[in-house]
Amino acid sequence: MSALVSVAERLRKMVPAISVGVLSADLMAVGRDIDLLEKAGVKILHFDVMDGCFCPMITAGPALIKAVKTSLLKDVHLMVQDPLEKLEPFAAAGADMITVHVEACRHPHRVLQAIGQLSVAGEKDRRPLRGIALNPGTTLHVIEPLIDEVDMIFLLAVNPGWGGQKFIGSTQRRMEQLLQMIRESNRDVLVGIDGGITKDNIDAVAKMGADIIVTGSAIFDGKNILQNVQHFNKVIANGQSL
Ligand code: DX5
Ligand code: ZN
């Protein structure tokens, strides 16, 4: 079995699942917080890479991704302008999932092809899953020419740049449209939603049909990671059964 199939299969067996934004952890004790996430049953770590050009903030790059030793899948969200020539170090650092913004790519189709050629952590047949992310203001029509090149599509429910922002309500309608597009395409594409997802709205978000629910500050809120993760997982499991 190729490593891509194993990552895709691992992910399919996990979803719907939360992908936890590691930059919302206590960065003075990030190893401790990741251990707590693992013990709580989290399966995916979300790394928000911001370059200060595509979005206002600057965060962290391949060094942080490489430094994190974990069995969890590394879900790398590149909020990076013109990512085409910047991809390889993220794969080498162990990114199992690499998502780029369609708004940041001069040639999004070529970027997705390039991601598909990368090796994860130097393992030649282990390919990262290819994701495309759309900001709240980007029409879903951009997906149409890319649908054959993606494994995942993420809808941002906030304008990228910070954790702790408010969920943008129109995301629900966009999620319905996106799921319809994927059904009509007959493609096996996983759907993610990212930003502004908290204990207050996870009940509604869990019913929107996303496979991957990205959440950061809500999981580390009140420093009770285990309780927060258990709450999110219970709601998602119930949401799925509806
Ligand atoms: C946009 C990022 C999100 C965000 C999530 O800024 O892509 O991952 O940080 O953080 P919360 O869950 O705190 O909104
Ligand atoms: Zn993100």
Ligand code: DX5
The other form holds:
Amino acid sequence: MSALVSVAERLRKMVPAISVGVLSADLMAVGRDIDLLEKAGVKILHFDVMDGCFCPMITAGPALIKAVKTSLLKDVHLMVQDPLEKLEPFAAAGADMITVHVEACRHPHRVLQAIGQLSVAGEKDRRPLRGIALNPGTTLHVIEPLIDEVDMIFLLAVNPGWGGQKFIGSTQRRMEQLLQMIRESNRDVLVGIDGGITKDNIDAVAKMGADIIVTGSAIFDGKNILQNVQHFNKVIANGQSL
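Having looked at the form predicted together with this ligand, could you now put up the form predicted on its own?
Partners and other molecules omitted; one chain follows.
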């Protein structure tokens, strides 16, 4: 069994699940916060990488991803312009999942092929899962020529890089359309929702059918990380069972 298959199978056994944004943690005590996430049952850590070009903010890079020592899957979301030549350091840093934006790629098909040829953390037989993300204003039709090359598709429910945004309601309709596209493709592709997820809307979001729900500030809200994770996990499990 290849490492790629084993990572995919490991992820399949986890979902539905939350992927928790590391940048919302206390970066002066990130090790402590990640330990709390592990104890709370989190299986996936989400790293938002912004370059100040594709979106206005500049955040973390491969150094932070490598520095985080954990058994959790590292879910790396590249919000960077022209990512093709920038992929290898993220895989070397331990990215188990690499997601790029179709809007940021001149040649998205080639980028996905390149991700599939990388080795995670120097392990020759271990390949990162390939993901694409779509901004709220991007038509779903761009997925059609790429669907044979992806393992995951994420719909953003906010525009990347601007704080304080609310969950965009049309995401529900887009998720219904995406799930239909995947069914028609006969491929086993994971789907995710990213952005604007709060305690107030997690119930509605969980019922949309996503395998992975990305959240950060709602977990690290200065209160109880354990209780927050337990609340999200319970709501997601209930939502997916309906």
